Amino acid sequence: MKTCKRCRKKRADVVLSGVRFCSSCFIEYFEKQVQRAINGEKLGVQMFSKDDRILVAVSGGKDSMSLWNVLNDLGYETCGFHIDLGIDEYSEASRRVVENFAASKNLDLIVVDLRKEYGRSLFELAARDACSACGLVKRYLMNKVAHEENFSVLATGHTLDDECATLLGNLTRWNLEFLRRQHPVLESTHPKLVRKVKPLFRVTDEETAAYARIKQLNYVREKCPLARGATSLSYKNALNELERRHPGLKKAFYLGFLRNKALFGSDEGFELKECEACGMPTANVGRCAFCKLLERSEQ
C-alpha cells in the first residue's frame, strides 16, 4: 500500500505531479495554499480579513464551487453571486447546482437572471461574439452587485491554470495594458469599483477537481458551450504538456511574473469615468461597454 507523503500513515488516494496525499492531508494542503494566497504571501498585500463581507462569484463549475466551500470552511463571511445567462439547459443546471449548495450550507445567494432583469438572454444580447459578451456581462454585473450590496471584496475562482493561460496569451500578443493589470489582487481605483481577488491562484485545476471530489461537492461537469474553440484552452493544453515534462513550471512561470511585474510598467494615473447611462465606472467616454451592448441588442 502506497502511503501519504505527509502523514506517512494513511493510504494515498490523491496523486498530483507524483506527490501522494491521503484525503485529509490533501484538504489541509489545499486550505493552506488558499490561506497563503489570502494572507498575501509573495504578494505584499492581504486579500481580505474576517471583517470583510465577500461576494463570491459562482458559475456552478468545480473551481468556483470549491472556492465558495473553502472560504466558508475557513470561516470567512461570504455570499454567493450567480448570473443566469439563459444558455438553455447549461444555465438551468448551473443555477440548480448553486442554489442547492447555498441551501445545503444555509448560505446567502444573489442571483441575477438576464432575461428577467434585462429582457434578453446572453445570445440575444450578443449578436456575434457571445463568448466575448459573456465576459463583459459578468465583469459588469459582478462589480455592480458587489458595489450596490456594500460588499468590500469580490472573489472569483480563477486558478493557477487560468492565470498562466491569461499570462501566456498576453505575452504572445505583448498586450502591455493587460499585463500591467494582471494580478491576484485588483485594488479599487474608483468609489464604485470593488476590490477584486483570486484566492485560488496558487492551486491548479487538477487540485480543485481533487478538492471537489473529496468534499463531495456537486458541480456542473459540462463545459460551457461558448468555450468550445476558445484560445485559452489551447494555451492551457500547451502549459499542461510543459508541466507534465517539467513539474512546477506553471507556478514558477506565474510567480516569476508577479515578482517582475514592474518590468511592464504601471497603470497608475489611468482615470475611470462614470457611464452617463448607468453611472458605473468605465474607461469609455459616454456610455460603458455594457450599456452599449444593451443598446445594440435593441436595434
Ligand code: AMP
The other form holds:
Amino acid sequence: MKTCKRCRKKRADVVLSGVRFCSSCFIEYFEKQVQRAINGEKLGVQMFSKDDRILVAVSGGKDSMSLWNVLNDLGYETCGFHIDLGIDEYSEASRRVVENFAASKNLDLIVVDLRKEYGRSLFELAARDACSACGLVKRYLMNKVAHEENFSVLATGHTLDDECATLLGNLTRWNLEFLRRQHPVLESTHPKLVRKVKPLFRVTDEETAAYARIKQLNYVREKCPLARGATSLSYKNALNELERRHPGLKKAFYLGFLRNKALFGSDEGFELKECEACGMPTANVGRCAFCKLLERSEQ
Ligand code: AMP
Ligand code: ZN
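For comparison with the form predicted alone, please write out the form predicted together with the named molecule.
Shown next: the complete complex, the earlier chain at its head.
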C-alpha cells in the first residue's frame, strides 16, 4: 500500500504532481493554503477577518463551490451570490447546484436572474460577443449587489491557474493597465466599489478538483457552451505543459509577479466617475459599460 507522504500512516488516495496524500492530510493542506491567502501571506494585506460578511460569487462550477465550502468550513460568515445568465440548460443546472448547496448548509444566497431583472438573457444582450459581455455583466452585478447589500468584501473562485493564464495574457499583449490592476486583493477605490479578493490564488485547478471530490461537492462539470475555445483555455493548456516539464513553474510565475508588481507602475490618481444612468462607478464619462450594453440591446 502506498502511504501518505505527510502522515506516513494512511493510504494515499490523492496524487498531485507525483506527491501522495491521504484525504485528510490533503484537506488540511488545502485549507492551510486558503488560510495563508486570507491571512495575506506574500500579499502584505489580509483579505478579510471573521468580523467581515463575505459575498461569495458562485457560478456552480468546481472552483467557486469549493471556495464557498472551504470558507464556510473555516468559520467565515458567507452569503452566496449567483447570476442566472439565462443560457438554457447550462444556467438551469448551475442555479440548481448553487441553490441545493445553500439549502443543505443553511446558508444565505442571493440570485440575480438576468431575464427577470433586465428582461434579457446574456445571449439577447450580446449575441455577437457574448463572452466579453458576460465578464462585464458579472463584474458589474457582483459589485452592485455587494455594495447595495452592504458586504465588506466580495470573493471569487479564481485559482492559481486562472491567475497565471490572465497574467500570461496580459504580458503577451503588454497590457500595462491590466497588469497594474491584477492582484488577489483589489482595494476599494470608490465608495460604491467593494473590495475584491481571490482566496484560491494559491491552489491549482487540479487541487481544487481533488478538494471538491473528497468533500463530495456537487458542481456543474460542463463548461459554458458559449466559452468553448476561449483563449484563456489555450493559455492554461500551455502553462500546464510547462508545469509538467518544470514543476513549480506556475507558483513561481505568479508569486514572482506579485513581488515585482511595482515594475508596472501604479494606477493611483486614476479617478472613477459615476454613471449618469445607474450611478455606479465607471471610468467612462456618461454611461457605464453595463448601461451602454443595455442600451445597445434595446435598439
Ligand atoms: P469565470 O470567469 O467563469 O472563470 O469565473 C470566475 C469567477 O467568477 C468564479 O470563480 C466565480 O466566483 C465568479 N462567477 C462566474 N460566473 C458566475 C455566476 N454566473 N454567478 C456568480 N458568480 C460567478
Ligand atoms: Zn450604469
